[in-house]
Structure formats: structure tokens, C-alpha cells
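In the block that follows, a single chain appears as C-alpha cells, in the form predicted on its own.
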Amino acid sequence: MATLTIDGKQVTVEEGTTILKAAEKLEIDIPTFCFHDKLEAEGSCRMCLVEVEKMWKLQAACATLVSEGMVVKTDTPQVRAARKGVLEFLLINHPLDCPVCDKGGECELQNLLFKYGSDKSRYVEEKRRFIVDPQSKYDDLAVGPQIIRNMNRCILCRKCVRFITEIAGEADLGTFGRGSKSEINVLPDIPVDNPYSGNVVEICPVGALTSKSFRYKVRVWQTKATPSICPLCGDGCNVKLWTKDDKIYRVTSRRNDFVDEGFLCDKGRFGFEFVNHPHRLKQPLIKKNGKFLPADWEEAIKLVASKFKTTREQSGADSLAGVGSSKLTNEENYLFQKFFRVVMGTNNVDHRVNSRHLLPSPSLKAKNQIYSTTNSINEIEKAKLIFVLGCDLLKEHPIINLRVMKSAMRGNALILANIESTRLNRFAQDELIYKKGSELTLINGVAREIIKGKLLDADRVRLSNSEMEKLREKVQPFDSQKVSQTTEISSDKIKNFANTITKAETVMILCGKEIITHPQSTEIIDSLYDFLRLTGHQDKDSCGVNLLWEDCNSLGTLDCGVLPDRLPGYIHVSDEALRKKVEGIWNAKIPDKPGLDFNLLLEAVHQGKIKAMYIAGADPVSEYPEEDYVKDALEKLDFLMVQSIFLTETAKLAHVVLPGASFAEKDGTFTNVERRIQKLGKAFDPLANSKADWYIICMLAQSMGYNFDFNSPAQIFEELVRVSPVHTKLSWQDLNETGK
């Protein structure tokens, strides 16, 4: 530790630290260019310079470390000169164009010369220019499909292409020639087209690089930034929408160094288009004679409720069944759950229309194995041997993708197993490509090398004798020749992987969609849980095995208690002590019968046994992997409710279509992978005639004559809370920026 004094301010700091963080610690500004705590420092813009006791000339504070007694002065005559003149400097040649500039009303050269800067220029000359076409004023070229940059506005920070090597280990983006004919570029027909480009245009401090789908159309002040969640996959960056009128007009990060670190991948930043679509659903739709007619709310809801209610007088309880969807917000998939265990009566309510198998609900014990990571997104990176198996990381999880390349970057172990090779495979150590459904196999294959080769380090590993036996024996038939046919992986590849595994200090298994949706899943799991027990690796930091759920709330989904046979906190529907519970929270009666999933939902449509059916977010149709099988079951029902925001394949077979709302026009929370549940932002009301899904909800069970009086997500969750043991010693008020 070190401590020094800054602006006659002491802290105490690590050593190592710089100048320019320990003055963070006091909250003392010192302005910056160049400089991204994410990024290595390079002083390069100068604008940190500061004053050093003892020290010659001025210090660059992002590139000078501590030491114990020094002292530091932030803002004396000399430093002040100092920042005047970098700012007059980068003057000479960047064009006097604020109003024309997109980056207006944002920018750090623009604010730092309101604080340092002169009003007056005493350079005369012509300034430089980097023409791209003679015909124009204004220099803009187009380095990527979202990237445009005019390299008269650049300032040399170097922060766009550092990124690209550092944090997005590409190299589609350089610094070419020297001196004042400096300019960023990329190689010819080599565009910036990387799957986190977009970063570049926020961390660029001036308006050189901005982005096609943002620029001219909105002025910054104009706006209204709303914190929110990304919808589209289970990782759960933190973006706000900046919106104007009802409609978003871009999607920056909203840093959060537990899962996203500041950065977005490019589907995540450039996706939003889907909230402001002109196919929108504005109106209920109601089916007559084989066409969709416009109706109001009110005559919408009285003919569910209508045909519901007959259903069940007619057929029974059971021949209803519901459909959530891990798109929704974790209130809404509560309500979804508890409106048909409550208000229909029955069990028959499952949201996993992606799979025909399976994995069984677990116990409340088993929850945290089963359901969710074993580790946190922030420990992937301290791993010393990460594990992939089942998953294109890039194309499921982005966010965590760069968490485990920037663990390879730092010299880790990385080892892939895919049925195909993938983009991250240019920072492993290894890749096995395996042959489709041989997960298993693999598994138990590189076990058993490990007890063949006495690889075992007795220390680390406390199995018992009897549990050793069990393990061999359960891993004998796998030898080397036999895993290697039915593998497709070579036994020396399999040997290798085994030594290596068996060596490193800590590992950590990713595994992806494939795992989640094998025929043999918890088989697999429960082998890889052998594993780790095998090398000595379980209950320990940074190990552990990770399902990587694939939508947004796909764990929240599970955790609410959208399953046949679990209610929210995965408590089973048959125990009578805990259901009782509940009862009396719910104030009315819980079947005690499991209800069927899915798969089992539609053998049941296609037998007759169930007559009515309710959508709430999902489209099996496109989903499901048999998509003929499910069209047909969907249309042999009596009735059919579909509530989405655009009329999906599903929708187009219902005999109601209600438009719900989209993740920008309402509050709520999503629980991302890790089990980290965090609030989304309402940035404006649901277009047109639409409605958040909670509402809904609450407009149907009303209109069946069951009491949900809710008027908003927040006493929704609290009322989660009080239900599910998951969500125990957690409130509204105590979900902060970064989530619990």
C-alpha cells in the first residue's frame, strides 16, 4: 500500500495504482482523452498531466504509478497552461463544426474546451484535411456497415482501435502512417465487422466515428435516456435506450462491471429496431370467419374469459393449459403461472417450447447444479482453465464470450468442444471436434483416461474408496479406441486433454444450448460433475460447472415457476407443507397434481384432452423442432389465445390475438445466467393500443372474477418474495443499478 497526497487530500492505495485512480478514490476530476481503465494506458493525449512534487516536468496521471509521500497538485497555473495548450493544439487542424458535428452535446473535446479552452485561435494556416471525396465538405467514410469515420475530427486517442485489439482481439481497425498524416483506417475490403464494433463509436470522445443507424436523426438533448436490460440473450447487459417520441433511437451500455464491463456486442446495441417495427400488433385481433378483425379491449378480454370459463364447466380444468415464455419479465411469468393454478385450476403450464427434451425440474436443493451457474460472470476471467463444451459462445453469449477470450489474452487455458469449429477457437489451446451426440461419450472417455493413466492427484481429490469404484466402474466401458470411433476425436487428443485438465490449479465448465437440449443432458451434468470431483476441482473458487441459458430470462422463467410440476421457488406442487403455504398467501387452492410439459401438452392436444389454450410471449411454431407437428396440434384446439407484439407464426393460428408490450414499455426485472436479478426501465408507454403482459393478465383473471388487483411489476415481485424461497430477503427498493 501506498499513501500520497493529492490536492492536499491523503488516500491510501495499492501499489501500482495511478496517479489518475487514486485521484478517482477522492472524487477528484482530471480530464482525459486517451485513457479507458479497460484498455492499457498509453498517455498519448496528455490532457491528465498533472504536477508532481520533486518531479521535473509535468506527469501524465493515467500512466504514472504511486509511490509512498508523493504529492500531487490537479489544477495549479502550470497544469492549467498545460491543458490549454493540448486543447489548442488539437485545435489546429479539428474543424470548427459543433452544429453540424453529430457528436454535439457530447463531446469531451466540446466540454473540455467550455472549461480550459480560449475563445479565441491564434493559428491562421489552412487546416489539414483527409479528403475522401473532393465533391464533399464533409469527409465521411464508411469503414464497417455501422461505422462511419471522418478522420478530420480525430483526435489520435487510439481508444477505437485499441479496443479492437485488446478487448475484441481483432484486427480489423489500425493507425497508418506517421506523424501529422496519422489516420485511422482499416486494410482494403477489410470492413470493421467484428461483432462488437458499435463500442468503438461510444468510446470515440469526439464525433470521428459514429454510427449509420444513430447520426442525423436526433439531437442528444433532445433525448431521454431510460436504464434498462438487453432482451436478447441470458447474459444481461445494462444499456439505456434513448428515446424521443415513443420511439428508441440508439442503445449505448450502461457499464456494469459484474457482467458487461462497459461493452455491448453489436446485436445488443444495433437490435432495437423490433420495438419501433411497423408489423407491430396496436389492436386485439379477434378471428371471424378465417380472418383477424380489429376489436376493442373490453369485447377481447369477455371472449377469453368466455371461452375459458365454458372450457372448464365443459371438460374440466385440466383441459386447459398455458405457455409462458422466458422473454417476459419475471412478474409477468409469476402472474402468468399463478393465474392458471389459481383462476384455471390446473397444473398445465410450461414455458420450454424449444426442445423435445427436457431437464427434469429440480429440487430447491438441487437448484443451483441443475438450473443455474455455479460460478459469477466476474470469476470466468480468474479461471486457470476454462472448458467450453456445447456452445458458440459468440453466438449465444457475446459478453461472456470477451470474458473468456480476455482470460486467454491473460495467458489461461482455454479448451473447446464443439460438433463445429467456432471463432473463438483462434485463442484456445485446444479444440475437439466431436460427432453429434457424443457428448457423453467424451466425458466419460477423458474420465476414465484419468484413472487409466494415474493421473489422480491424491491431494486435491476426496473421493472415497467406494465412490472411486463406483466412478471407475461407471467409466469402464469408455476406452480409448471406443471413445475415439464414436467421437471422431483422436485418442492422443483425448489423452492430451486429460493431462491438461488434470494439471491446471482451477477449472470452470461453459456448457451452451447444445448441452441444455441433448437427449442425455442430465447424464451429461451429472458426469460433469463427476469430473470435476475426479480432478479435485469441486468446492472450489473460479470452478464449477455453468449452463448458459440462451434468452433473457430464461432462468428467471424457471425460478417464477413456469413448470408443470414446480411452483415459483421450485417448490413441488405435491408438498403439501409448502403448497400450503402458498395457499395461504394466494388465499385459494393449488392443484396437487402435476400438470404436463410441453411435449406432453401436445400429445394431449393431438389425444383431445386439451381443449383451450394460452400464449403468452412464446411462438412454438417457429420454435418447437418439429414445426408441423406443433402447427397441427396448435390447430386442432377448441380455442386458442395468443398474446405477443407482432403476429407470429403462432398468432396466426389463434382465435385471439391481444398485443402486448415490449421490454422498452415497462418495468420489470430479468434474472440473467448467473442468477443476477435486474431492472428493466419503462421508456415509454406501449404503442398504440397495446398493454404490458402483466396487465393483461390482470384484465383476464378479473374479468373471470378472481381479485388480481395489482397496479404494478413492483408489488408484483414483492409479492414473489414472499412466495418463492429463491427470491427470499430481496425487495424492489433493494435492486440497485448493478442487480442482486
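Positions refer to the first chain, counted from 1. What you see is a predicted model; the values in this text were computed from it and never measured. By rigid core we mean the largest C-alpha set that fits within 1.5 Å across both forms. First, how it differs from the form predicted together with the partner chain.
- Here residue 289 does not count as shifted, since its C-alpha moves by less than 2 Å between the two forms after the core is aligned.
- Here residue 587 does not count as shifted, since its C-alpha moves by less than 2 Å between the two forms after the core is aligned.
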Second form
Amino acid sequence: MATLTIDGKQVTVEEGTTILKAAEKLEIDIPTFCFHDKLEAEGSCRMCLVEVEKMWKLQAACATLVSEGMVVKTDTPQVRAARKGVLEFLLINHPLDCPVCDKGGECELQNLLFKYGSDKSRYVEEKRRFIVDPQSKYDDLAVGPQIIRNMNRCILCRKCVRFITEIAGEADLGTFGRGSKSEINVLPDIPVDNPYSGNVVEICPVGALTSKSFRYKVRVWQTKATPSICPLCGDGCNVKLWTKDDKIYRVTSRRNDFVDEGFLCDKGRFGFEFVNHPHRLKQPLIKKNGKFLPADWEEAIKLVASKFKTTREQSGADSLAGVGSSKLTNEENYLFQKFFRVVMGTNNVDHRVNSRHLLPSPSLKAKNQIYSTTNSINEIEKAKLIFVLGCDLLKEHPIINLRVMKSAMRGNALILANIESTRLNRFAQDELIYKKGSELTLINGVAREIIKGKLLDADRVRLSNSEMEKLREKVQPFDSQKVSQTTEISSDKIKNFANTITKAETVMILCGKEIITHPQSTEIIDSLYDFLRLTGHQDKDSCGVNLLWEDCNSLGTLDCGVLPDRLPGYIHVSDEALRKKVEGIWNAKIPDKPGLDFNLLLEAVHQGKIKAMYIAGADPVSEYPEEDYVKDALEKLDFLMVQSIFLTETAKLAHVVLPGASFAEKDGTFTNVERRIQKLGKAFDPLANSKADWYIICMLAQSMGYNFDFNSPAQIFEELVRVSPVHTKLSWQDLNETGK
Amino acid sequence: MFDVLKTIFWAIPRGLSVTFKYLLSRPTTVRYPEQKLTLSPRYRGLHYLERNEDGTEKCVCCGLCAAFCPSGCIYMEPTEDEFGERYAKVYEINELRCIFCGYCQEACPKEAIFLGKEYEFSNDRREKLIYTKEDLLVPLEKAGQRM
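Starting from the form predicted on its own shown above, please give the structure in the form predicted together with the partner chain.
Full complex below, order starting with the chain above.
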């Protein structure tokens, strides 16, 4: 610890802290250009110069470490003159094209110049230009599919280059030339197209790097920034939606150190066009003689309610079924299952439409075993060995991929096991490419290798003798020859892997889509837990098995009980005591027989047992592995209602289609892969004549004679907290900044 | 009593003297529209958008005029041409809302918008008083010469 004085105020910080960080603690503002919290300090812009007593020159605050008794002054005439000088030098070559520049209005140079700079320039000579095309007077160069560079505006803080090399782990942007001829550029024919390239636009302090999708569309001060959550994968990155007149113009990151550390992948940053797509459904559609005709809400809701009512009266409640979606918010999913259990009176409700093989619904006690990540995202950095199984992290979870890369770059071991080589293998100590479907053999083979090779440290084993015996028996048939034959990995590699994993201090296992949709997923996960207990990596920090769910709210949908046998919080429907408690809150009776899951539902439809179905948000026709099977089933239904934002393949089969709202048009919460519940922000009202999904469910309940008395998702969430044991101790207000 | 009478007695010819003075002088009323006033050089009338000497538009659609406009009557949408140059796809001024304060002219960094001397643009249709870019741009033959 070191105590220093900054501007007369004392502060105690750890050794190795920079002056800038110490000043931040005192809330003293020191201007910077080249400093970024997550990057190594470079000290190239000289904007953060401060006066330190007993040092005869001004020091760069971002790169000077504190020491005991240091006296720092950040606002002396000398410092002010230095800042003014730095800004004047930067402006020598910086063109005054702010009216055209896309950064105008949020430009660091503009702001700091306004605050610290001089109001006139003494420079009269011609400004430097980096001519791209002699014919054109604009020096814009497309350096990537999304990024345009204008070198004239660059102040060479090199944040972009440092981001690409230090964080994204690529090398497709670099500094070329020396002195005043230095330029940020790409090698010929190798554009910047890594999946994190959009971040360089955001961290550029001036308008040197701009994005093609936002460029010249709107001025930043005309837009409104709404804090929200990215809906495109399970990571749950925090974003800001920049909107004007019911249109999203761009998405930027909103730093949350628990999740994204202030970076976004290009999918999240540029993949928002669907919100304002012209094909969005604008009003309710009713099918008459095989053709969709627009209708008003009252008519559509009345029709749906009467159809559901007559079906229930004629063929019983169990002839109705509901399919929710892991892309809807927690509140909507909660309301959806409540609608089915209370208003319809059936447990036939599910959301797992993308696989034929469903993981069993977890029990309350074992909820941390199967349906959850045991570790937080931040713990990834601390694990000494990360084992990625059946997951192309870069494609499925780009932001978790960043954390894994960061961990590997810091020297922690990384081992990948995939069906094909992934981009992450640059950082991996070892990569095992196995034959599709042979995961279980691989894990058991390694377990046998560990037991057989006596690699174990007896103190670390967390299995009782009988369990050990069981495991020994289980892995007995997986001898190395057979394993390497089935998995197509050489036995040496497996031996090596067994060795590394037993010796590692902490082991974290990340499983992806390949495992979740695997026919033997339960066995694989059980084996992985056995495996961790065997090597002594159970119940330690940053050790555990983590399932990385694919959709933005996969985990939340499970938690909210859109399952045929589980109420919110994984209460089993046959569990009398807990069910009674929920019945008390809902003031209604819940059927105690588990309903049918999606596979059984389809079968029941084919057998004619299910007459009417309500699909909210999901698109089983394109998501289910066997398209024709689903299509046939849905066509057989007497009545199908689909709630969606587009006329999907499923919606085309419906009798009534109700237009829902996208994530930008409603409030709500998403639960990300580490079970962090985060709030969406409503940027504008639902477009055209569409309505938020929770509101549609409320309207339906109303017209079926049951009062769902909710005015906002906040109220729904408060009820969810009362009902679900998973969500206890949460409140809507607590979720504001970083989620919980 | 006498004082009061004296005041009344003198007040009548004094008032009438003003009347007779103006009866004999030239009238100040201008017979508009046959006659027109000469406007002050600082008069602020209908807006126009200036062109460069080569006939291209000066406006780059930076949005500063709209940001300054106290009555919020300027609407614009930027876009880029084939050379990557920024220009206004849509530029509209709602002349019904405009208070002719001249802040847009003041704010413009490109010297593209000016308030001219034109004031005869009344119309019987409200929609027609929302001036588009085509209405506002100076004719090509007058490019480069300040009106």
C-alpha cells in the first residue's frame, strides 16, 4: 500500500497502481486519449501529463506508478500549458471536418479541446493528407467489411491496434511507417474481419474509424440511448440502443465487468436490423380460406378465446398445448405457463423445440448439477485449466470466448475437444478432434486412463470407496485401443490429456450446444461430474461443469417453469406442499399430472389427442430437427395460434397470427448463461399495431374470463419472485445496473 | 376653475396643429404591393441553400442548424453519394413554424444556409409551406453568387 497526495487530497492505493487510477479513486478527472482500462498503458498521447513533486519533468499519469509520499498536482499552470500544447500539436494535422465526421458530438478530441484547448490555431501551412484515391478528395478507405478508416483524422493513440492484438488476439490491424508518416492500416488483401472488429470503432477517440452501418445515418445528439441486453446469444452482453423515431441506428456496449467488460461481438453490434425489418408483422392476421387477412385486435383475441374455450369444453383441457420460447423474457414465459396452468387448466407446456433429445427436468435439490452453470463468467479467468467440450466458443459465445482467450494469454492452460478444429486452437495447449457422437467414450476413456495409470493423488479424490468402485466398473470397457478407435484420437494424446487434467490445480469445463443437444447428454454430464470428483476438482473455486445455453433466455425459460412437469423454480407439479403454496398465490388450482413435452406433444397431435396449440415466440418448423414431422403435426391441428414478430414458417401454418414485440420494444428481464438476471430497456413502443407479448397473454386471459391483473413486467416479476424458489430475494429495483 | 378652462382652451389648437401638420406632409404608408420598401441589409426572410461554384450543394447535412433551431422546424436525413461524400437526402424547413431568428445561418459551419430577402411566400395549403431541399436550393445558374 502506498499513500499519496493528489491535488491536496490523500489517497491510499495498492503498490503498482498508476497515478491515473489513484486519481480516479478521488474522482479527479485527468484527460486521456490513448488510455483504455482493459489495455496495457502506452503513454503515447501525452494528454494525461501531471506535475509530480521532485520530478523535474511532467509525468504521464497513465503510465507512472505511485510511490509512498508522492505529491501530484493535476491543475497547475504548467500542466494546463502542456495540455494546451498537446492539443495544438494534435490539431496540426487533424482536419477540421467535424460537420462531415461521424464522430462529431461524441468525439474525445472535440470535448477535450473545448475544455482544455486554445480557441485558435497558429498553424497556417497545408495539413497532411493520406491520399487513398488521387481522384477523390476524401481519404476514406474500407479496411474491413464493416470498418472505414480515415487516416487524416487519426491521432495515433493506437487503441485499435492494441485492442486487436491484446484482446481479440488477432493481427489484422497494424501501425505502418514512422514519425508523421505512421499510419494505421491493414496488409493488402487481408481486411479486418475478425468477429470483434466493431469494437475498434467504439474505442476510437476520434472519427478515424467509423462503421459502415452507422456512418452518415444520423447525428448522435439526435438519438436516445436506452440501456438494454443483447438478445443474440446466451452471454447477455449489456448494450445501449441508440434510437431515433422508433428506429434503432446502432448498438454500442455498456460496460458490465461481470459479463462483457465493455466489448461486444460483431453479431451483437451489427445484428439489430431485424427490429426495423420491413417484414415485421404489423397487425393481427386471421386465416380465411387459406389466406391471411388483416384483422383488428379485438376480433382476433375474441376468435382465439372462443376457439380455445370450445376445444376445452369439447375435448378436455389436455387437448390444448402451449409452446413457449427461450427468446421471450422471463416475465412473458412465466405468464405463458401460468396462462396454461390456470386459464387453460393443463400442464402441456414446453419450450424445448430445437432437439429430439431433452435433458430431464432437474429436481430442486440438484438444480446446480444439470441445468446451470456452476461458475460465473469472471471465474473463467482464474481457472488454471479450461476444458472446452463440444463447443465452438467463437460462434456460440463470442464474449465468453474473449474471457477464455484472456485466460489463455495469461498463461492458463486451455484444452479443446471438438468435432472440428476451431479458431480458438491458436491459444490451446492441446486440441482433441473427436468423431461426432463419441464424447462419452472420450470422457470415460480418460477416466479409465487416470485410474489405470495411477495418476491420482489419493488426497484429492472426492469419491467414496463404493462410488469409486462403481466408476471403475463403468469405465472398465473403455480401454485405450477401443477409445482411440471410436473417437479417432491417438492414445498418446488421451494419455497426455489425462496427465494434464489430473495435475492441474483447478479445472473448469465448458460444454456447448453439441453436448446439450446430444442424445446421451445426461450421461455425459454425469460422467463429467464423476470425472471432476475423481480428479479432486469438485467444490472448489473456478472448478465445475458449465453448460453454455444457446439462446438469450434459455436458462430463464427453464427457471420460469415453461416445462411440462415443473412449475417456476423447478417445483415438481406432483409435489403437494410446494404446489399448494403456488396455488395459494395464483388463487387457482394447478393440475398435478405432468404434461407432455414437445416430442410427446407432436406424437399426441399425430394421434389426434391435441386439438389446439398456442405457440409464443418459437418457430419449431425451422428449429426442430425433423421439419416435415412438425409441419404435418401442426397442419393436423384444429386450431393453431402463433405469436411472433415475423411471418415464420410456423406462423404460415397458423389460423391466427398475433404480432409480438421485439426486445427493443418492451421491458423485461433475460437470464444469461451464468444465471445473471438482467433488465431490458424499452427504447420505443411496439411498432405499428403490434403489442408486447406479455400484454397479449394478459388480453387473452381477460377475454377467457380470467383476470391477469398486471400493468407492467415489473409486477409480473414481483409475482415470479414470490412463486419461484430460484428467484427469491430479488427485486425489480435490484436489477438496475449490472443485473443479479 | 380658471386654470382648467385655460388648459382646455389651449389644448384644442395644440392638438389640431399636429393634425394640420400631417395633413400637409407626404403620407408614410407604402402602397404595397405596387410599392415595396427597401429592406435592411440584415433583413431575415425565406431561407435558401447555397451552392458551390461548380454547382454542387454546400450543405453536408451536419445537423447543427437543426440542433440550434429554437422552434425545431428543420428536419434532415443524411446519406452518402458514390464517392463517400456526405450530403442531405432530405432537408426540410417548416416555414410555418420558423420564427426567422437566423440561428441556423449563424450555426452553419459550411456557410450553406442563409436567410434571404424573400418574404412573399404565403400559400393556401399548409403542406406547401414545408419547404424541401429542391425548393430551398438556389437555382444552378446563380451558383456561387450570394443573393
